[in-house]
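There is one chain below, alone, in structure tokens, taken in the form predicted alone.
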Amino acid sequence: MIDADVVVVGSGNAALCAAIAAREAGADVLMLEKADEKLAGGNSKYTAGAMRFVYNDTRDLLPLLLDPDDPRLPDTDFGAYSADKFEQDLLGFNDGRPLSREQRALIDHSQDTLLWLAQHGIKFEPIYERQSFEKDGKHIFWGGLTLAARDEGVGLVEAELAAFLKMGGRIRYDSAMVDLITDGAAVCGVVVESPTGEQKEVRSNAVILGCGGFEANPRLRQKYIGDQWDMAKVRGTPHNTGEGIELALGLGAKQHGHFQGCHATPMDLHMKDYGNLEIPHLERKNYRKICYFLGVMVNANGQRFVDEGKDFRNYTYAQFGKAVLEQPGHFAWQIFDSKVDDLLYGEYRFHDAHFSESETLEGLIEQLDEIIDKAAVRRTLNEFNRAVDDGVPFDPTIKDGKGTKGLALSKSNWAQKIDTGPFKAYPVTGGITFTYGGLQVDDRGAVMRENDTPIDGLFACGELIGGVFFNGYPGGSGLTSGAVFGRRAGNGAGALAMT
């Protein structure tokens, strides 16, 4: 007896896009979620809700906007984000690898997938607060990232879930997948377990795995990424523990992508694990600390360890969390002066933000108890200040070339002397968001075996897909990837289930 034409495991952005697409194909779709209703939505709920996609100008954005009559629009320069630029941005994180098939699909289907979401009532708002600066009376967007869902990741998941339920979809909470059911070589359902340990079979014509990577599993983090990764704060859900990947590999699925890589963001050193689920989502995001490009970061030895101004933070934050975690004690200090205080994002003024402050730089350094060598941090800051090129104007709307001269580790852009009190220092660590290694899928979203044949009845999307990201990623492309490959898997599973 069939319980549903298609079973979708997980309830985040990728899983929901898969479920919507499968319903479009006419399939009866049942979504199974490990968490209870309050904590459902996977990692997507913990994101800022931004989505990166190809567009030519403002006209391409208008069909996606929740409020196309926003009075700020006439005074906004969104620029453009071409397919070539998206390709260059991804290649910048590939460590010399050519563009993968998955990356090509992400680029080619980014815009039409956003339009598809908009047709289902899932629309977006310009990210004025985080992605633009005012210049000459206009809002200038930077970094190729322009739109996010209202209420960020929570709003995105809620809008997608509402669309799915409106289409007649079904969802069951407190239903953790513990096994895949097979009939010969084909997958024909899943075994789920309730919080009380009761197990039940759920039969279907196709199964879509959209239940995330292994970032919340310390054993798998250590196995694939490295020993120090048991110290990482888990920024998102505690439920992404890798069962989908491990069960598929147990059926002979092909391991694919960069298992040693992950998205890791600088986070408040004193945040609780799993993004602090006790507080509202809109506050959880404030544990991120990604304005390092406006100041400097020093480790416990008082040394800088990254080029804070290497690029727009959209292109560095997923790498710099890893860099922080690799420092002595797995932490660093972000140091700013008052010249940039009004440019720091709201996360730095959040009521629970941890920081030290002093009217003098010497007074600030004395407060940094975790610094082993305070003389070293004095030297680092003095050398940095002497190296700043005062002949180039500071401009946060562009890569301004205002760098340092003569340092072994330069700051390439937005370098200003740290010389105007009051001074502030924020302690940060690395917070893991999602993992990069996963499964290989074909153009239908079907999971592939080691011999490059599909596992009948098994599809995958979202964080379970390998080959999309390697040594980092341009911000906002994670949710877009989930939507692109979720839609693909839903189309594939829906077509199979209805034949």
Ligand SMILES: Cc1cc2nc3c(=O)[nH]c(=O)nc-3n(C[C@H](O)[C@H](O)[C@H](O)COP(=O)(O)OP(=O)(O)OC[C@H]3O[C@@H](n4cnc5c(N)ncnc54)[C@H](O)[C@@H]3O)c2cc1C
The other form holds:
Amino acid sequence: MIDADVVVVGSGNAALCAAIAAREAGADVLMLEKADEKLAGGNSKYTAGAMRFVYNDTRDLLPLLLDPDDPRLPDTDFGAYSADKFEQDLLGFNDGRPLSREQRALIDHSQDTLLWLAQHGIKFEPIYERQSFEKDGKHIFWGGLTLAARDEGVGLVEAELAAFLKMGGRIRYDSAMVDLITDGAAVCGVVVESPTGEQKEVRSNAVILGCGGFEANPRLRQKYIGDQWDMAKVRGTPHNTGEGIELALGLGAKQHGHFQGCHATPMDLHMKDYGNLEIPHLERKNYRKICYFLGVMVNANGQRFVDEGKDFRNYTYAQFGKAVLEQPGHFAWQIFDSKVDDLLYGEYRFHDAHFSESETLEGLIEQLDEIIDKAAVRRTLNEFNRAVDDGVPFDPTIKDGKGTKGLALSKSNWAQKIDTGPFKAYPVTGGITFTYGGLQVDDRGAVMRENDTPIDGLFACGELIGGVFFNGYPGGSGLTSGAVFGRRAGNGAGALAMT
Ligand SMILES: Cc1cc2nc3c(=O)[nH]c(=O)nc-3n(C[C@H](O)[C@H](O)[C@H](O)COP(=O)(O)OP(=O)(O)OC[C@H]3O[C@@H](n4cnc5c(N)ncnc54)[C@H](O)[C@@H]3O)c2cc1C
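Next up, the form predicted in complex with this ligand, please; the one we just looked at was the form predicted alone.
What follows is the whole complex; the chain from before opens it.
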């Protein structure tokens, strides 16, 4: 006796896309979510809802928009984001590896998957606030990322869940998968545990794992990513503790992708250990601090340690969390002067943002108690100011080439002297977003064994797919990956369950 044709474990974006696709295939679908109803939706709920996909021009965006008559549209330059550019962006983080099969699928199905979501009532809005700057009366988008789901991550999850329930899907909260059931050959269900420890079997023809990576599990972080990673703050849900990956590996699944890699971002040093869904969703991202490209970052020894202006922040923010975590004491200061104050995102004006402020640079340095070597930070800032190329105009809408000259560690773009008070310094640490290593799936989303054969009845999607990201990440690719591989796994499991 089965409880559902298809069981989907998790209820984030990937799991929801899988559940919708499996319903479309005609399967009776039951989602099982570890969290209670409030925390259900996983990391997807914490996101800004931004999704990266291929488009040629504004006409490709219109069918996705909540308000295609937005009066700003005629004065907006969205540019284009070609498949080639997406490929180059991903290859830029591959450390010489060729494009993976997963990356090819992500690129090739990004646009049709966004359209599929829109057909299910999930609508999008241009990200004017964070992905465009105004120039000559026009909103100029940069970085290949233009749209986010209405009401960001919460809106995305709510809209996807509404679509799934409307199609007759079912969901159970407080149901943590603790084991996979097999009939000897195929996976035919899961064991779930309630918060009180009561265990129950749930039987099905197919199981889709959409239950995230291992970013919220300090033991697995240390095991796979490295020693200092037990210290990382977790930007999102406390529930992604890696059971999906571990249980599948226990059944002989292949370990796939870059297990040492993860997405990690500079975050407010004083944030709590996990993300906070209690605060209004538009403020949730505000523990993030990613305007380092407008200033400099120094560590406890008063040294800079990255090229803050290496690229648009979409292409650096997911790596710089790791760089911060690797500094002495696992923290750094981001230092800005008043020239860029208006350009700092809302997260720097957030009521809970921690910062020091002074009319003079010397006064600011005196306040940075955690900096062991104050003379060194003075020297670093003086050398930086002397190295700024004054001959090149500052322009945040492009990679302006306004760099430093003669420093051992350059700042390649947007380098302005830090010389106009008041000055501000924000303390940051590294916050892990999600992990890159995981399982391998075939073209139907079925989980592969070491010997390249699929494990019958077992499918996977979302963060727990390996091979999509290696040493970095172009912003907005995680949700698109979840949607592309979720839809694929839902199609695959739905087809299997209905034969
Ligand atoms: C603060 C923040 C901002 C982000 N912003 C963006 C953005 O704007 N754009 C973007 O593309 N990406 C963004 N990301 C990355 C993005 O969140 C992930 O790539 C994506 O949401 C992962 O989706 P998922 O469905 O795989 O996992 P999740 O959404 O995390 O869902 C996994 C679900 O599985 C459940 N679960 C875990 N273990 C079990 C178990 N044993 N049994 C049952 N259920 C279980 C969890 O509770 C959770 O609900 C952001 C992440 C964070 C944390």
